[in-house]
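This document starts with one chain, in the form predicted on its own, laid out as structure tokens.
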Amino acid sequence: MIARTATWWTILRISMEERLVYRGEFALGTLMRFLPIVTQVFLWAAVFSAMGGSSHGRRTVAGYSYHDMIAYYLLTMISRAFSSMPALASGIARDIRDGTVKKYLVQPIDMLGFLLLYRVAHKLVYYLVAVGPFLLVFYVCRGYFPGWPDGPTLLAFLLSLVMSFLLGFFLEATLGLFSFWFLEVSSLLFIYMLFSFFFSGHMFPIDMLPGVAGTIVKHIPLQYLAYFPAAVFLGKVRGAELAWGLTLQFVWVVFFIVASRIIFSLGARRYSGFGA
């Protein structure tokens, strides 16, 4: 147990040292990612003004005031920074296709565990470096927020962010592992990204979806990648609904952990590698 812990710590430490090389890119890239929020400010100002009044009035859309909407988009930037896993699934597919996956099959290193630690290191270094740009943007936009939530709500928000990271990782890892059967999963990833963009709440709060469509979207895992943490912080989800949402998010995390393990096990059994 001690030897295994030392191994995983070494992997995490080296991964963090590797990611620190990109600290300048992280800081600048983070600041640039907030620029599109300027267009959202003007867009929603126009929407609320078209409703017949000042954008700073009390009119709401799906329960969101103008200030709530801007705060929501800023908070989804945080959610997506936790849940997004750039190149994870495509990287797994590439390793399976070119045979690099063999190193995980013949050496005593678990593939999913290694990739998870690598992503943990990436997120730790990213937030260590990007905290400055985040603080700057949120300070400038502080007028859009009603204030800090209470202690339990803030704790629920942080818990939802951690689970959004785990959900994003194991969901994309599961998609990438289908390469054991298809070799190339770019089309599958395109479909996933398309649905994720619309139904995770990254483009608009999914509260806006009416009827059956809104009910379905709120029962699939995509909402936990962006919408749910932001809604928790803003107090849109409270009481029993909050407890149920966190429970369902945890269930989805466990589901994709188990699914990724099963698919990796089945895929490794059928995998064949040739050559040196």
The other form holds:
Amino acid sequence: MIARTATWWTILRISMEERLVYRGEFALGTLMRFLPIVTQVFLWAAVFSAMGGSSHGRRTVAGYSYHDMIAYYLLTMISRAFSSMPALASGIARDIRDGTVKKYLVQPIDMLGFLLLYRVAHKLVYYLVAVGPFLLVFYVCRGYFPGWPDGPTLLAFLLSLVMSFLLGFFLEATLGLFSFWFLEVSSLLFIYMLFSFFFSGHMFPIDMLPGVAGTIVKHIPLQYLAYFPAAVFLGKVRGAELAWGLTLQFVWVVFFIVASRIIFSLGARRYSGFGA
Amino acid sequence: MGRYLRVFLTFARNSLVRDMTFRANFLIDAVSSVSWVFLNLAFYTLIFRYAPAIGANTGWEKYPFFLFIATGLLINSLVQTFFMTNADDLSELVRTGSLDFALLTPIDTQFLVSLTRIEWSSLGNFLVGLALIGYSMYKMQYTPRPMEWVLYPFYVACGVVIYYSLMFALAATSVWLGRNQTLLDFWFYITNFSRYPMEIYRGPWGTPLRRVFTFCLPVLVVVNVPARFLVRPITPQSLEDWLLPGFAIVAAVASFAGARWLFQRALWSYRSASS
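Requested next: the structure of the form predicted together with the partner chain (the form predicted on its own having been shown above).
Whole complex next, starting from this chain.
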């Protein structure tokens, strides 16, 4: 047990050191990623200004005031900082295609566990470096926020963020592991990316979706990658709805943990070592 | 001149042959960028369920706004088809020293490295743009006059020149920096400001922002100027309506000259590699 913990600790430490090499470019890149939000601020200001009726402060789109809307976009940046897994699925696919994956099959090390720790390390370093730019942007934009939510809401927010990290990881890992069968999964990944951008709430609060589409997106796992934590923070999801939302998120996390395990073991049995 | 046209046609043919070798890939590329556009349109349609226009009294109602988006699509798809991959490759040419080859050929270096590879699949969005123009005009029941039809493609071309110049100027800096991935990202972030009508930038923050992106980095004139020709007849109401189209030409010429100057300077500093 101790030996195993030591192994995992080493993996975590090395991955963190590797990630810290380009910290300058990294911080600048993080700050630049907020630039598109500037356009969103003006776009939504224009949209709200064109809405007739009551006074400016009272106008809402799907229950979001102008300030809520901007706060929402800023908060999805936090959700995405947890849930986004750049190059995870495509990395797994590449490892399977070029045969690198066999190092996990012959060594006494669990592939998904290794990748998870590697991600945790990268995310930790990311937060370490990105906390500066994030604090700066959120401080500048503090006027858009209604204020700090109460304790339980904040706790639910943090809980949903941690689960959104796990969901993002196991969902993308599952997709990547499909390349045991297809070898080339880039188009599958693109479709996933497309849908996730639209239905995760990254593009707009999914409350805006009408009718059946609105009901469906509240049940599929994608909403947890961006929408859900942000909506929780803004107090859009409360009480029983919040409890149900967190439960559903937990169920989806467990579902994808199990799915990735099953697909990995089935795939490994089928694996024939291309490019070795 | 004829020689340049011949070389260009050869590039175009080679790229097409290459694309047709991997036909499924070509199709997937085209389909995915088109579906991306449709998702964006779905988002805008959602917005118009809640508001009658983008900005009060700006005239950017649903179909005029779609004409704006379509114009942006045309310009972006042209830039992607002809220049984006090449600008992306430039830093690689510099890093590996393959730029030597481009320098030795008896043809303008900037021309060669700008147009070597043509991404035919990006023209899918061009067709979507044209279709969207047709559809929006049909819905608006408005037909521009002949003069506007002449000016529109001209200003679309000006827009392409401005985008190209900005992109190439950024790519050229890779000669000094060695790597420039962040700089091309920078291009995306800057051009992001031109995705929406310039009228949305107003107020104490918006007005200076609009001036900067009109006069310093002229990305706002790229889509706005041509789009206005399709949306309303040329009846200049303010001084700005007179000046902006004139300024767009100046901006296109100046940014092209600037990019060319920068590229030449960069070539002087180029020291080859690994040869």
